[in-house]
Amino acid sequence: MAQRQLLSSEARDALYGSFESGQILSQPAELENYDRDASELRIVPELVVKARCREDVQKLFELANRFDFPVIPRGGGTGLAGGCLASQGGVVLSLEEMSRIRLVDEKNLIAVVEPGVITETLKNSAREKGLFYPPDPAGLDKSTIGGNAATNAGGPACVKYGTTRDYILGLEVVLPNGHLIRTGVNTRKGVVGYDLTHLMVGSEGTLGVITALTLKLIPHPEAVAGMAIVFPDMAKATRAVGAVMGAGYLPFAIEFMDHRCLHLVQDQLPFPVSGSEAMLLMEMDGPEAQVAEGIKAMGNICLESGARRLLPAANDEERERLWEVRRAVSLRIHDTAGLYMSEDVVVPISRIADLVAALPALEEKYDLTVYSFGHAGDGNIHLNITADGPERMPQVEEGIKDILGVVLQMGGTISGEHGIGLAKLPFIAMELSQESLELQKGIKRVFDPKGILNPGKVFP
């Protein structure tokens, strides 16, 4: 890891006397809330700002530049790949505060929110008025918007409905030089000039800062049913997933979980769990007639899969009642484990089922507990990868360099939502080649030339 960079008095100095008391953070206690996000690593920052306004955003990078110093955006902290810490100095940015919405419109469709808000509000605030925003990433309730698009956040619903940046039409961004952007635009439609607005969504907070955007909503679903299904085994599940897909059906969600995760929230279940039997969890959304109609034909669509049985969710109660299990499934992993790390791997559809068939070996080669659930509907599996305690780290990357390569031989992709950060900095050069890794750094060099804006992140 690169050396850390040390903030001088001279910059200290200038940034207590730029910001109001209770916008920097300082104490050991403060910090400690600043030096993780949702993985295992642990990096704590010289110092914390806690913006409230654009201005404050800009006035930070008039300091960086002026006394070179690092900064880190962070949202609600979130991330599974340390995209927020502070590994090589200087000021984390907090946009946490910045938390309007600054408007919901009902007749064109679009709101405009602040970073700093989260998920989970925006999309009641879009509800009151009968309108949707779909994305869903498993942290909803403290995931914020901005993070949201910095890693192109999915979530279950990205299966009908697509990602964060499906949603985003235009962004406010400062860049690392202070300046102001408008990115986009407010409309449905629009190709003038290059689209800078999908460049910044996904790109880790490396590029700019966002401190507001313009985002797509849609109506309001009239119905939402669903069911949980049981099958003895992945390969008929996923057989499942292709067959209810391939006659027209597109749920709003298609989760699964393999054995290990049933057998470990078993107590939560409804019925006995044997062997190696897997587990889909299937939603439909839409006209109410047309939603119950179509839960039914997935179900016998299942049965005819091999389906063992079928657990539907009479009521959103019920609903609720399946996502609590699959909720409960990473935390669990979480608890029980020595060591955890969380992977999320991308297969075609039809590989899922020999990705999971392919874990029993590198799990014997390497020692370690292989979990697995996710997003059976775009092939977005959460590889919850465990071992006995933090002195096996070398040994389980290396099992997760092993496996990686599987899923790049399947056709996959190393990272389906949770993006690079620090995380996947070794296993980088697996998928993109040294021309692309060296075009995409000429690209950072054009927007972040001092390389001030969240440095040592994405690229090796």
The other form holds:
Number of protein chains: 2
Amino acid sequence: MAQRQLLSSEARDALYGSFESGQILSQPAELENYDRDASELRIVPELVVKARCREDVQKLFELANRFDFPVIPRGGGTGLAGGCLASQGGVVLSLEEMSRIRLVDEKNLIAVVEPGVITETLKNSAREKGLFYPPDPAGLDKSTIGGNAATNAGGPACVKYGTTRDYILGLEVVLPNGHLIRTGVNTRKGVVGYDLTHLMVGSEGTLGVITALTLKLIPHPEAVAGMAIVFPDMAKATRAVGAVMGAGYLPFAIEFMDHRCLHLVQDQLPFPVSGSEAMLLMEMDGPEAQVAEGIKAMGNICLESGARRLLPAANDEERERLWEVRRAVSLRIHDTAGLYMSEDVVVPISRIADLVAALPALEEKYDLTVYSFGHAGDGNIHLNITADGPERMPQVEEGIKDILGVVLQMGGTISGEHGIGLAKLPFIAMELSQESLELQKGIKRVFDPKGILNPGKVFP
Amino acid sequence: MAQRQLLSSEARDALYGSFESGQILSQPAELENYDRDASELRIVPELVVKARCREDVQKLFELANRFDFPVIPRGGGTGLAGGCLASQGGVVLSLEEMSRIRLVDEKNLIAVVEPGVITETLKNSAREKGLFYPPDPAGLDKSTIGGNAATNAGGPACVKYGTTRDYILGLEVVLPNGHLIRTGVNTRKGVVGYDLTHLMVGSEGTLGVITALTLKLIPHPEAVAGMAIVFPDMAKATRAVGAVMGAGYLPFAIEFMDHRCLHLVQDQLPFPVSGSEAMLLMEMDGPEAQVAEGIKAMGNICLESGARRLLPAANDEERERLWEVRRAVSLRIHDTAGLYMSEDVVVPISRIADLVAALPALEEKYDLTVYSFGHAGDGNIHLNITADGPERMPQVEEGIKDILGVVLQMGGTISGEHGIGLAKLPFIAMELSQESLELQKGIKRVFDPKGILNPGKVFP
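Alternate state requested, the form predicted in complex with a further copy of the same chain (shown: the form predicted on its own):
To see the whole picture, the full complex is given below, headed by that same chain.
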């Protein structure tokens, strides 16, 4: 990691002269909220600037160029890879106050929003007009649309609806040189020039700062229904996933929890968990009649695939309770583990059971406990790797590397949702060739020749 | 346009020495098929090389670098912007013989194909396994998946299913330096590094040559139904589109034809066309019961929005007949016009009627006749601009520029499907800022520092 440089007193003076005092945070108590994301990493920034408009973002870059300090953009701080941390000093640029929904247009099925809009707020605003913004990352009550775009955030609904990328039509971006560009379109289609919009998406705040987004919305589904299904083991559970999708059903969520997770939340479950039982959570949306028929048919397919019990949710409240169990898993793991690392690998759906089956040998080899849950419908598995305490870190990292190697051998990827940021830097070259990394660094240089935007992220 | 350079005799000798004789075309009769795409442009290439494997593509780039000649990749030749024409000399690289479907995997809902696979062939192969590859560009019986990816091809189904981009998970690409990279993933998700996959998509063969694609498939819909709806005018027709989508129905196609188009194909219609009547074609897919209910409900919404008549297709044959009418429009325009230019603008759905209403004044000003039809569900309008003969070209181009200006003022884009290629080069700077173009040229230099891949395209 490059040496962290302190802001010069000239730079500080210029910042204080350029922004209102309420826009700058520098006191330790204030900075505490900005030293972290949802990963285990902690880096206290020197200064936070809260932009209120795109001109603020441009002004900050003007100073960053003049005084040569890094700018680290930040949305809701719910990332899991440390991508918004000031690892090389400089100014954290918070976009949380750029949070206006400029437009929800039910005639054209689009929304235009600022980057600091909370994901859930947008979903609700769309809902009020009968529209649907599908992406549902886990932290949607805190994460921002700008952050979702920067990381191409996923979530359970991806299996049917795709990721954040699929809902971004156009962007307004401030480049590291302070200039503003517009990418993409305000319409549902457009093929003029290179697709800078989707290059920005998932670039983890290293190419430009998004100051507005044009989003694609779709009609809101009429109804939702869900159920939990218990299987004797993970292999039977994933076989059921294949059977359901093979029969032409496309639930909007197919989550799974392995036996370790189930045992951990046993007290919240209405049935006793035994042995290596695994659970699926399936939800379907669409027209009322179709949903009712779908849930029934998927239940039968699961029984034919060896399910032990079906637990249909009779109403929204029961559905919510199922999700609470799912969410409780992460919290419990956090509470019980001395050391906790989160990986979010993806393998082809047909290899989920193989991966889960490969874990015990690796657990033994590295003295780890791995809890797996996640999105069975798209093969995106959250591996929660735990050990007794922080002193075990070196061995845990070795174990992670081994696990990621297994994932890649299965035709998978080392990250389906979280991205690289700081946390996955040591592993990116396991997946991407030197040639591919060089191209990407070349693109970075085109956008940010001075390297002032979020330096030290994504590329080793 | 840069001067076209002839291949040196050394380069020719090296090409003949490197490929089998059947792989090289150089006779005028052979080259005739490679001097055109579906636009009006014609440029005879000096030489065509047919690659049979990725090593052939690598070998060709090796020679191109050594002898400094351009390489122009080509799929099915169904583009509408001249993107695959050898406008600066060099070798046309035909990928038509790299046409193997390597895998259609119903467990993981993916396909792995070579770039020369015909779109329809892939759709049929997926269908045989109960799966669906939704993109349906107009020339799907001739266009290739590689070409679809290079141009981010659209089609009627975009309104529900998105464009080709949304179905590309990963690519194998040969770079202009001859090196092979893999982009993206074989899984349904992945966020490792910059999204080179979606940068390649729509780059019109200027950044690299796609030699394999991993595609996302979905379960095949159970049923399809369609109907034609006649309205007294275009304004009422587009109001109906808004009303249908506002009521939560998402047909997979909403096509329209204006009164000019209707009069042109009058003899194929089962009713007399009068005045400024316009027609919509709506199709819905999904579970059988939902489709039946949807068609009925959408018909009623259209009647409430002022439709004059509903023409439901009782079966697949009748449905096909409706599409034949739609397809006949282009052919008839071609037959009747002395000069014919095709634009494919997009405006926000709510502005379609405004754009159509703005056309008569422009027609009068430039002495043109404009036929409009296209994808009403996503605002993508094919404007077929005709005049008496080729001598009218200068005035027609002025008229086109004026029309594109109106489109941009309405918040639209100058191309929803066809791309820039050669044909739209004069207009790209109307839509993209200098700053954006400079970034894109910077990316081009990263991928192709010597400028040997499809030079003179996309950027003026």
